[in-house]
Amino acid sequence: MARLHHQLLLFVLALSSPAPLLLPARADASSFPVNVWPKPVSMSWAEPHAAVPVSPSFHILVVSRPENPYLTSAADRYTRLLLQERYRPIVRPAVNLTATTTLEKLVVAVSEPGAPLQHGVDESYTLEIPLTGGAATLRAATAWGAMRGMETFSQLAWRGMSAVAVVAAGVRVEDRPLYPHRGLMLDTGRTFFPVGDILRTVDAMAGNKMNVFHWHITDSQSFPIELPSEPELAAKGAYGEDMRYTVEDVTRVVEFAMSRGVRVVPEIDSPGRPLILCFDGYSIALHLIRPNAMYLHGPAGAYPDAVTCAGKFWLPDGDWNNRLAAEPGAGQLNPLSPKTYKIISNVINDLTSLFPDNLYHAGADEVAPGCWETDPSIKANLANGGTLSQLLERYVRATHPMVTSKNRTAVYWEDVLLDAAVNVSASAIPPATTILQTWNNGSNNTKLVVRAGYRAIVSSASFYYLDCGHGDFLGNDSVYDDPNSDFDARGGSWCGPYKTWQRVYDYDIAYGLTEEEATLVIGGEVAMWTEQVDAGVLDGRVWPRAAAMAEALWSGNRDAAGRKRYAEATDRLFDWRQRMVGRGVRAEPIQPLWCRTRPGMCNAVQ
C-alpha cells in the first residue's frame, strides 16, 4: 500500500510539473472538424487529425489530495457522458482513426483542490490527449478549472460510424476565460419555475463554461420562496401552495450549481418592485429585490406601514409621468417606516444563511416618485424639504450594511447611482463593498460607472436581454388601433428587436473604455426577463444566444488579427446547439441544416 501510494505521488508530481509538448502541434486554427464551444485561449490537433476510440472501460481517475466531493461527482458524471455520446457531427469530420489502441482514461491532477469557489477563482486548465491513446492528461490550479477542462474534454468526442465512442488525439488545449464574472439571470417571481428546469438551465450553463446563475428570486407579481423568518411572505404571495422554493429546494439548487462549477447569487429587489396580493384578507406587498416594496397588512396587523402605493393602478390615466411602478404591480417600500428594516433584515439573514456566495443582489432599480408621493408621511417628510433621493439614500445606507456585515458584497442595478430622479451619493455606496450592475444605455452606462470608481457587471439590455422583441403583455392596448403602429425596429416592445445571438456575440462590454476603466469590468450577464417566458419555452428563449456571451466572455469575439470572429463562429455554434439537444437542451436552431452542410453558402457576403 505504501509502495502504491508513493507511485501516485510520483505521478501527481509529473503532471503538475511543466511537460513538454508530447505531440507534433501546429498552429491554432479557425476550426477543426470538432469544436469546442466556448473557443479555448489556445487549441492544437496534430496533423494529420485523428481521433483514438474510447475503450468500454473509460474512466476519468482524479489523483489530487484531498478528495474534492464535487470534483469526484464532476469525474463520475462526465464519464458516464462520455461513455454514453450519442452527438454525430452533422458533417462528418475527416479525421483519421487509430484503430490499434484505445482511450482508457482521462488523469486529472489539480494543484489546490480546496480552493472554494467564489469569485476570481482560477478557472485555467491544460489538457493533452496523446495520439498513441492510453491516458489523457488534464492539469489544473483547481477543481473549478479541472471541471472546465473536463467539458472540453467532452466536446472533442462523438460518435463514430461503428457506434462507438471516439475522441480526437494529438490535441492540446491550455485554456482560461478572459472575465471571471459569465452569467445568466433568470427571473422566477413573474414566472414560477420548477426546480427541474432550473436545474436543467444550470447544468446547459455549465457546458457552456459560464460559472454565475444569478437568482432574481422575487418581483412584483410573486414571491416564491419561503424564509425561515418570514414564512408569511411565500405563503400569501406566491402563485400556489405547488409554486414555492422550500429550504430544501435551494439546498439542492445550490449544491447541483456547485457540483457543475456555478455559483449561485440570489436577488431580492427592494424598496422598488414589490409584490400586491390579496387573499383572505391579506394584502400583501413586498418587494425583496429592490428597496421599495414590503409589505404586509391584515387582520392580525402586521406590517401596514411598511409600503406605499399598495394595491393602486399601476399608470394613473395612462400617464408615463405619473406612473406608480415601471409595470403592472405598484407598491414600494417605505423608508421611513421601523417595520421595513425589521423585515429586510430577516430577509438578508435568512437568504445569507441559504446562499453561501460572497455576493448578495440588492437590488434597487427603477423606484418609482409616484408611489412614495402617495403616502402621507412621505409626503410630510418632502413638505418640509426633504427629497426622494434622500428616502432611497435612508435606506440604502440602512441596508447595506446588513448586508456587508454578513460577509457579502453587496451588487445593485445602476439606477442607485445613476437615476435621474432618485438616486444615492457614492458615499453611501462605497465601491470597496459595492458592485453596480448596468443594463441601460450601452456602454454609455457602463463607463459612467467604471469611471465612479465601481466594478461592474454588464447587462446591457440593447445586447443582453434575451426577453427583448416579443411585443409587450399589456392588456386593451389600444396602440394597436393603428395597423403601423409596431412596425418600427422595436416590434412594441420597448427594448426592441430581438436580439440575435450574433449581436449578443458581437458586443464588446469593455467598449470605450480606457484599458484602466476596462479593468473594473469584472464580466457580464444575459438576462431572462419573464413577463412571457415560462417552462415550455424557456430553453428556446436562452439558448444558444446565452452561448453566444458565454464564448465572448471566456475567449473573446475576434481572431488573432482583431477581426470580429462571427462568421467562423456560426458553424462551430451550430454543432454546439446540437449537442447541446442531443444532451436535452431545447435550443433553437440558428440555421437550416442545409447551410451547415453547405459552408459558406448562408453568408451574407461570399
Contents of the next structure:
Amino acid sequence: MARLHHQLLLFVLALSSPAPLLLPARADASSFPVNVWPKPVSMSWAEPHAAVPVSPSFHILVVSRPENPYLTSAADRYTRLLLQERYRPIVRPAVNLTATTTLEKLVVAVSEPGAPLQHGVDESYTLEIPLTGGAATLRAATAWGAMRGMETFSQLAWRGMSAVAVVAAGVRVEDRPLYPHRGLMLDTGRTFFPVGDILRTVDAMAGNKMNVFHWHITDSQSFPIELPSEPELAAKGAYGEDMRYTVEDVTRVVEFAMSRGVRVVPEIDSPGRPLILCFDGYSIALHLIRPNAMYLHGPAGAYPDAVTCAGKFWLPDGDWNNRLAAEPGAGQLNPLSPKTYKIISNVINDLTSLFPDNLYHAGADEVAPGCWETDPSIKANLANGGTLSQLLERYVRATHPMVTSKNRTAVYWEDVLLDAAVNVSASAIPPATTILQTWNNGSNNTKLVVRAGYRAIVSSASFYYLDCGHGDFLGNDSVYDDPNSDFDARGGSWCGPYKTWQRVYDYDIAYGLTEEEATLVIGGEVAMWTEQVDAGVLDGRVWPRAAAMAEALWSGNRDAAGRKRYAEATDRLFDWRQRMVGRGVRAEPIQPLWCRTRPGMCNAVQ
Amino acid sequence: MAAAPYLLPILLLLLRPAATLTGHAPPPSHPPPPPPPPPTQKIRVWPKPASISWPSSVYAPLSPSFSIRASPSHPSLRHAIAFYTRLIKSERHLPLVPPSNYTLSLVPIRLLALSVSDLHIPLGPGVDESYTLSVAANSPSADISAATPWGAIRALETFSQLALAGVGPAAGGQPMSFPILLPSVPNLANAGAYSPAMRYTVEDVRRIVRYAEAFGIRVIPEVDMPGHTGSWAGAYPEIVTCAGKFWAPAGKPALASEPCTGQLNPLNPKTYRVVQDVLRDLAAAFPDPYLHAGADEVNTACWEDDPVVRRFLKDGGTHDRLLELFVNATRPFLVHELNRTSVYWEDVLLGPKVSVRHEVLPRDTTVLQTWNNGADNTKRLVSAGYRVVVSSASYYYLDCGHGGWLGNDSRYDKQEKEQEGTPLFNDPGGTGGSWCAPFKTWQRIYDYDILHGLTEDEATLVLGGEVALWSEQSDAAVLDGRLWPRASAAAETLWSGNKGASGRKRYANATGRLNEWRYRMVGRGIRAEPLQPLWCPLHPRMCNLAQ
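Switching from the form predicted alone: structure of the form predicted together with its partner chain?
First the chain shown before, then all remaining chains and molecules of the complex.
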C-alpha cells in the first residue's frame, strides 16, 4: 500500500533534492534561529537570516477548486493562530527584521483537493516565504499535505520585542514524511478521557505532523462507547453515565481530527478483552472487542454468556501461568458461543459506519489461556482434542472477513501470530488485508512480522510505551516494603525503565531489516496505556515524548552526515515544548531553563 | 457533577485524640488500643487519624447555614476557618463507592465549635498538633478541642474530609538560578534569576509564609552553599570558583554533580560579606526557627580550579579544612546573630570527599537532613547525636526514575537487547538514565520506616521526613502530578504510621483510601495522578496482587 522510504533512501533523497533557488544551501544543516518540529526534510533560510512582520490583515488563501471544507477550516484556524499566538523564543532569534514590508498572505495551491485522507496519502508540500514579504506560497498535492505546510508556516512565526508576530523570510521548505503511519495510541478503556482532552491531544498530534490517532476505545475495565446496535455494552460496561462516548462525540472526534489531517483508527480489543465490562453482578465478559483488533476486550456486563471468566480475580493462586488475564479485569469472548459472533458483527458494523478510516484494529492481544479454560464448553472442546490456538483461529476466521467485507484492512496486535501459547496460522490472516502491530522484543518481532510478509506498525514497548517506568498499579503488593529493593529492582513496572524522549527519538524502527523488509514497516505508534494516567496528567505523559517519535518518523533521527542527531535535537525540542505549552498542552519540561540559554553546557559529553 | 439538590451528609463520628506528635517523637511505637469493630461503611480520612470511632453508620445533613466558630480569635485560625467554611460548603466530593445502608440523622449540623486551650503557642518545631473532634448524633453542633491553633487546623481538615456529597442510588534555591530578591544583595536575583519575571520578591515571600501559616505549615528557606552556587556568579563572580565551565570535562574530574558549575570560595573574605547579607535577609523574611544552609555535594575539583585554593592546598591545607572554614565563618552568625537552628544536608558530616568534624556542628543547634543510603545514614547521624530529617532518595525523592535530562547522551541509542552480564541501562532493571531509579511509587513511600534499625533512644532524634522534588524535569505544567498523591503517602506514614492495629503494614488497606483522597484532591483543584484505573476502586481488592 504505502511506499516506505528506508532511512537511507531518505538520506539520498535529501542530498539529491535540487538546490533551492536563489538561496544558499543550508538544507539539513544544524539548527536555525527558529526551528520547525518535526524538522523538515529540507529547509533553507537565506543568510543573513531575516524576518518580516505579519500584517494585521494577514490571511491564508486557498486558491484550489473545488473547495475542500477541511482545508478551508484549517486555513481559517492557522490564520487565527498566526495572529494570536504569543510564542516568544527563549533565546531571541538573531535575525534582521525587515521593517519596510509585511507578510500579507499565504497562498495555498493544492493539485488534488479532493484526495481523501487515507493511509499513504501524499503529505508532501513546498513552502516559500519571500525575503520581501508580500505573499508566501504553499504548494501541495493534497489538502493533507497543505495542512502539514501550514503547520510548518505557523512554527516559523514568533513574537519579537514588538507586539506583532514576525515570520522568517527568505525561507524555502521542501518536505515529505519518511513513514506514512505516525500515530499515538490512547487507551480510553482503563481510564475515561473526556472528549475535550481527546481533541486537545489530536490537535497536538497535528502540530507534530502525526497523522493516526489509534483510539483504543475499550478494554476489560470499561466499555465507554455507545454503539447503536449494541447499546447494552456501554449501558452496562461504562464507568458511569457521564463516562461514555455518544455517537455525536465520536463524530465530533472524527471530524475534528479530519480537519487536522489526522485519521482515527478505532480499536475494540477482542477476544482477549471482553466487549463488556466485568461488571458486578453480571460477570459476563465479551472478550472480543478491541476496536482496532479482532477481539473484544471489555466488560462482560451486557453479555455474560458470551464472555468467559468475567468477574473473577485475575491471578487466583498467585501463579502467572494460571492467570485469567494479564492484569486485573478478567474476561474474554467465548469463541464457541454463537452469540459472540452476533455481537461482534454488530460491533464491526457500527464501528465501520462511525469511523471512515480504512484501517480497523481488532485487538487480539494477551489472550489468557486460563480465562477460556474456566468455561465448561471450552473445557469440553479442549478435552476432545481442541487447542486454544484453534479456538482463537476459529474466532479470527469468523471475524476477519467481517472486517474485510467492510472494505477495511484488519490490524491486530502481533500476539495473534507470535504469541507462544495461543496464535493463529498465517492463512487465517492474509497479508493483503492484515497489518500487525508489534510491541514485544523490540526490532526482533518487527523482523518476524515483516519476514512473514505482513506490514508492520511498530510500537515496541521498550521504546514506545509511554506508561513504562512509573511503578505499578496493583494493590497489596509487598515488593515495595523491602528496604533492599531499589536499584536492583524494576520499581514495579514490567517494562521499566521510563522511556525518555531520547530513547524514543533514537529508535530505528527498521533496524536489522533488509531494504525489502523495511518497505513493509508502515510506521510506528507511541502507546499510552492508562492504568496510571487520566486527564489530569495526560499531557505531561504524552508530550513531548510523542513529539520525539514524530520527528524520527517524519524526517528521521539522523543528520545529513548519517549520524544520530539527538544532541542537536535537544534545544529544538526544548523550544517546541515551550511553544506547545503556550498552545495549551501541559507538556513536561526536558531540562531546566538554564540549559537552553547555555548551549551544550547540559550535555553528557561536550 | 451532581445536579440534584445538595444534601451534604456528614459522617457522624467520634474521634478520640490523635497521637500527640511532640517535637522529637516519632509516631507512637506502641499500637493504640484496638478499635471497636468497624461499621460496614468506611470513613476515609487521609492521613488516617491515630484513632477514630464510628459506632454505627449514621450521617447527618449539613445545614445550609453551617458555620465554624472559635473564640477568642487568632489570625491564622481565622483564616483557616474562613477557608474551611468555604470549602465545606462548596466541595462536592462524590465518594467513589457511595455509602449504602446508612441512617440519616434528623438534626442537621449547624455549627462546628472550636476550643483551643492555648492560643499563644507559635508555630514551630515540635508544636502540639493533637486534636479531638466529635460529632454526636442528634446534635446540631460538632466540637473540636485542641491544645493549639495548629492542632485545630488539622482537625478542620479532618472535618472537611468527613463531608460527602450527594449520597443516593446513583452510580458512581539551587545552582541554576537565584530567584529570590534579597534587599541587601538584590544583584543575586537581578543577575541570577532566569528573568525579571521569574523572581520572588519580598512581598511574594511574605505572601507564601503567611498563607502557609494559616494552614499551620512552617516554611523553611534553604539557600544551598558553598556548592551549587553557580547562580551567584552573575552578581559576584569573584567569590565563586569554577563558574561557567562545562561540568564534565573529558578525561578530568567533573566540576559539579550536574551541569551548572560554581562553588563559593571559602578563602575570599568577600564571600562571607555576601553570605551574611543573604542569611540576614532570609532570616528577616522567614520567621521559622530553622534555616537550611545546604552544604550538599561539595566538589573538590571546582575549588581546585581557583589559584588561591590551589596554593592553600599546596601549603598543607585540606578540602575538609576549606569546608570547616566556610561553616565556621557562616554557622555562628546564623545561630547566634540570627537565632536560628542550622539545617544541613548530611554531606556536611558524611560527604565521601569533603566533610567537617563533629566539633564544628554543635548538636543543640544543628539538624541534619539525610538522603543517601536509606536507613543506614539516618543511623549514622543519630548515633552521632544529631537530630535528623529523613529524605532518603531511594524512598522520598519524587524526581527519581524519570530518565535523564542531559543532552548529547548516546546511552539511549541502543537498538538491541542489552547483553547479559553487561550493566543494564535501557532494559528492565536498568536506570533509563536516572541516577536514583526506579520511580518511587506511593507504596514505596508509604512503606518506608524512617526509624528502621534505630534503638528507641536513637529514634527520638528523628524529627520526621520530607519528600523532595528536584526540578530538573518538572515545572508548573506537571508539578501536581509529580507531587501528589505520593507526598500524601508520606503524610499518612508520618502522621499516624503505616501499620494497622495488629502491627502489620497497612498498604493494602490504604489503597482504597488513597484512591478516595486522590479524587477529592482533584476536586479541590490539584492535578494529582491516578493510582489505578477507576475499575479498581469500584471493585475492591480485585486489583490486588495477592487477593
